[in-house]
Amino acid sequence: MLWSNNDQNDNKRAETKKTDKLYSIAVLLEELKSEDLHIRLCSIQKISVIALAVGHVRTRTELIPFLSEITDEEDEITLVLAEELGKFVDFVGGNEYSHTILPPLTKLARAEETVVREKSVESIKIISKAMDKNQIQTYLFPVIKDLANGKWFSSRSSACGLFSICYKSVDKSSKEELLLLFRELCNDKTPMVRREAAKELAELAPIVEEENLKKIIIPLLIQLSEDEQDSVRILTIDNCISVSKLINKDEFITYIIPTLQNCAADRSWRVRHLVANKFYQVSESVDPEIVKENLLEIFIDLLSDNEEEVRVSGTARISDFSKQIKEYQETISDVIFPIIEQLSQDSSKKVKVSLASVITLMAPIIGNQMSIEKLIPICLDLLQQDISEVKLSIISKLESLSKVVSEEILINTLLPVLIDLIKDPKWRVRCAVVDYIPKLGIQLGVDFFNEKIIELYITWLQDAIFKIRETAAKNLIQLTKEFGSDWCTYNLLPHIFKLLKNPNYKIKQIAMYSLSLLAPELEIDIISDKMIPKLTVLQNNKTPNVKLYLAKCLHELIPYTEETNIQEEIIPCLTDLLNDDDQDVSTFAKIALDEIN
């Protein structure tokens, strides 16, 4: 009887659970029909919950058809639905049934709203990865045909994005049919469809057969590059990059060079702008000789373009392009550098900033001699111009130059200019110099740093701008790692100890901050015998901020201090600070004491 009652209770609980689940599903499905947008949106975001609850079979046979019938006018709803369906492969039973998700996505791919169509195409691509060749041939191929032959441009536009995922997996006759459809879409009367077709061409080119590449894809590329709409022509450079990797030298010269020349002279500055930005990627696909003989002239024309944005875009790629003709040093000297000099005097501030961001990257390409003769004079000229962004860009990348030229050039030519920039009225420029000079000092060696830079460096720890003081303090870590703890003990710490006596509380603070940063790099006896005694005397300072920083500094030094010094010096000092009238001082002292305990 007992067992019977237990079985009955289990059955009742199971029935109740099943009823509750079915009720929840019914509620969610009902919410999808609600007039309230927020309720429908929340419900559509939970369709995976419904799918999980009803199981694979009912998801395929009931839920998917139900979702296919949704005709919501709100784009927010259909966008979420398109995204969620891309995650549905596991819910319909795995890869074997992945094609069952296509009907609702196909319908969404015809939507008027662009973002909905794009998300639908994206989800179809995700699902296609779960399909085998037979599924793609049987189910996806007809979908593409249906969309490509659609009455409305929205349908044809979505079809364009699906050719490359289908082409590899269908039979020969289907491939021929796909290419015919693709050609029709490239000639579509609607610019938006032609644009999507032009976008897909770069994806389709690498997977078609060589014969079809030359017979169909390249002619379409040339045709689209001459389209009346600049929104279509602007995609030509991407297509050229893709096709350039697939053809030989003669074909490149015959087909791609004239196309690039036309694009570089296009009537729309937006097209020229994108060509200038991506031109170097074309040069990466071909031999340096072709770059020198056929592409260099086009690139120089882009750098001399009348439109500011085109020059900016091209200038940012000078070093990338120059890498491709690195073996032709004379050409770089005679052709590239005259245009660089011209750009350094450009009337546009944006062009100069763009040049400053890449000019030092030319040094590894051209080597020591040309850097001295041509590059450094241009850099020095830019550093002396009254544009802080230009100075910042050059200083932030000076390391590329300093690794190439000799120490003598660095000391006699570059360092004096940098030291002079310490007086620049723009604090960000000064901060960039403070951040770079330690790297230069490490390169020039400890003796040079001690003789020429260390005294200057200590003044940066006393700068009126906190960010400069902080940057100088943080760089002390790298200097100590490079020059050693003994160097820090005998050459650096005496200067910092002097700063602890500075009447300005901000200087005392940065000195304590510097000591806390240096502690992990120093011997424990140096911290215990030299640092701690210099710090604890500050407990009698009248400025709350100094005592607050003292408590924080001592807290940081505890792991690096001898136990005797902790007990005899740090704990008494913190105990005194614990009783301070200032609440913040007392709080930080308590935190430090709690850690000791």
The other form holds:
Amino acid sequence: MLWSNNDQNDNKRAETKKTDKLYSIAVLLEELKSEDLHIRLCSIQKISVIALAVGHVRTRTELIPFLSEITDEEDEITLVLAEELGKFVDFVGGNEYSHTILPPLTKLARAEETVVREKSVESIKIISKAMDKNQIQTYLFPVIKDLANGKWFSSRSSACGLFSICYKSVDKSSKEELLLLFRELCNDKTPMVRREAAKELAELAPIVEEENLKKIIIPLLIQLSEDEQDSVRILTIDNCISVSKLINKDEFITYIIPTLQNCAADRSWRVRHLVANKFYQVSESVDPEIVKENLLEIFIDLLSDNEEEVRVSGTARISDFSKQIKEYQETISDVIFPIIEQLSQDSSKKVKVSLASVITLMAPIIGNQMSIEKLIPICLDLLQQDISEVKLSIISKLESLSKVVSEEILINTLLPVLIDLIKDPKWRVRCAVVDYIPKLGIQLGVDFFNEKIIELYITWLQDAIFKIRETAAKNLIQLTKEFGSDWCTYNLLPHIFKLLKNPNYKIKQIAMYSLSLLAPELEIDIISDKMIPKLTVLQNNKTPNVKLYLAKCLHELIPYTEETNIQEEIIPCLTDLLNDDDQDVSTFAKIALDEIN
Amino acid sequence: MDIDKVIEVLSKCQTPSEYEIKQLCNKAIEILIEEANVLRIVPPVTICGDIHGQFFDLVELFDLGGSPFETNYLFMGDFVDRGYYSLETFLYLLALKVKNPRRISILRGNHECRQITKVYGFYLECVKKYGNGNVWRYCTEVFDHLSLTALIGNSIFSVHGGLSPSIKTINQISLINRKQELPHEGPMSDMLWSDPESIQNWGMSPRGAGFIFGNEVVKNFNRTNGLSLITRAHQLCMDGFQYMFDESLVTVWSAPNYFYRSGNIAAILEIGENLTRQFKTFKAAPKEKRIVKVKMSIPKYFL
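With the form predicted alone in hand, show me what the form predicted in complex with the partner chain looks like.
Below, the chain from earlier opens the complete complex, with every other chain and molecule after it.
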């Protein structure tokens, strides 16, 4: 309770600050000396309010210098300060004064704590967007030089993050200086700095001139890819992705391919793992021919890696990668599919789950014929391996497959398997099938659905598991949208009305739920003449759960019913429910009646 | 306090503020204090056993049995201790009780007391999540007000543990003063600690509280009180539920893979409008569903 009192006091003070400018900075001074961390934190969070109160000039001349002097040891305070300063461009008087915020941020960029440093660099990047070339040359450039020559690794790390925002706006000799500095940082004795430099390389590459790209950036990329620390080497793949977009075919083959080959065979599995994950992005920047000739074999090696995690992350990208060599169907068939078959028999369950999540996405890439010959047998095999996450993954993504193959295949091959899976002991698998079947039904057409599926579907509305009943009910909307309200009226509604008479109250509830979901799709006279009478009889049911659901359901149907039926049937029914013994029933009835009036 | 907001936060397995918890507990006590020692429940109702802080398995239970807003539920106690999310589990059920007092009923289990929760994890969890014991205090006060037993449709009797030698008729239960910390002995303690056993009459319980009771005891109790069934929890069942004494007593256990290691399945008992009985079993929620989105207001660093 003491805590909430202080909060109230802070709020009151914030109000008076707006009117009393002289008071503000003095109060800030006082609060920041407080022993209680919480008070200091609250006041730091409000410095923008103070800045607004004292105005542009005093913010520049008094507040900012004061903030530069803060020597608080608590990282929570400095973190908030770093973040708030990034918003100060307007408070100091606009873009022309944005450089005045640099001094306190520069100080924070030297902080020992990583999150504080990173936040300060982020804020410097934000305010530099408001600076013009002159300001960057005059104020930001010296800051970078200063930080880069700092004694501690912390300031040198922060310097790394600032090169790309500065480079374009400075003059030629400064650019040369920057590149020299950058090279030094890539050769820094501490791995933390080299790591930050490696990160920045990807940002810097698109910005520098072509000759510098080849003379300086690419050699540095290769050097960092051979660093002794894996935390530095791990950044190689991102750098390759960035640089690949900027060079031509020959340069790619000369410089990048060997680097990628080394990365993919790195002794640290973490590096290989990330390479497997992002490899397809490299292939997006080059011609399919190069992908087929040079990159494919690297990718295949990663898919056969010893380490499980590497195989998992590579497998998850099979479809993304295959898209890049879409025009080489034979290659996909002869090289990629054997690997896929191998992975479907992998000893690790995780790999198979990863495969299941992408395998159906191959269908649009390879087309009908290959899907039938190669893809479907693998899918069926995976489904029969009895791993529930695998089954779930494949079923939930079956649409990609079913859109590609012919109807006969769907009916003769896929459908029997799905019908089988309906009996799976894991309810989530059954639920996924229930969720997918409507999509399949829509593809195969209304006659097929009526003949083969509808009876089954109605049993799902009566499943023991609530979630399955709910899923089946929700999918009725999609079916009605596709097949039309007439279809629904003549084929579906009779079944649902029968469910309303089911002795189990839960089935009655799901039937009512379905009707309320379908109402927007149906004709108003069907609702008024057929639906409402069947519902209102339930008011005599003795179970409160049925009656409260009825009140809710009628509430949903009111906008879709004709006025006369509302007056003659719904209102009397709700009035009756209003007087029910159970308070929940009468509450819901009251809500519905209030809506009508 | 905005009850809907509190329910939303808890449904994601996150905890509301200490102040909101205090208000929730106060509101719950207002409702529970009016309830009798023997709750009268009109069927249909779904009866559930021990949960023991396994929040995500409680979510599975609701996915199986239906939303607590439209289905009647009776929980037979032991919401806290042993699982990782005792606090969220108990508060979630409490919030549901405050929102729909007529649809959900909660009974007291032997773990709903100060002594046990200090040893088996609930107290530690509260201190870890809030830095102090206030929340634990608010909850234990609510425990003191929880009802002890339920009578469904005049023929099904529900209690957490079992029977007491001091209690021959259900009316006697109404005479107990329940609004106190769980005593070490006496009828209130017996009903929350006793176990059925394949004997005829009464025996000493290895637990050190309550008794063990057998076939004759149950048959007499049911006959005297016009009951067709006693439902209780308190003991782990590998199959989720277990009948005894010619189906005149059943144990229902609703914590699958209990204590994250027992490998058992869990069950709920659905009593229909005409007192029909149907058991539904379920397994522990899969790993992908057991994710808690942790809200970080202050970043964490090495200390």
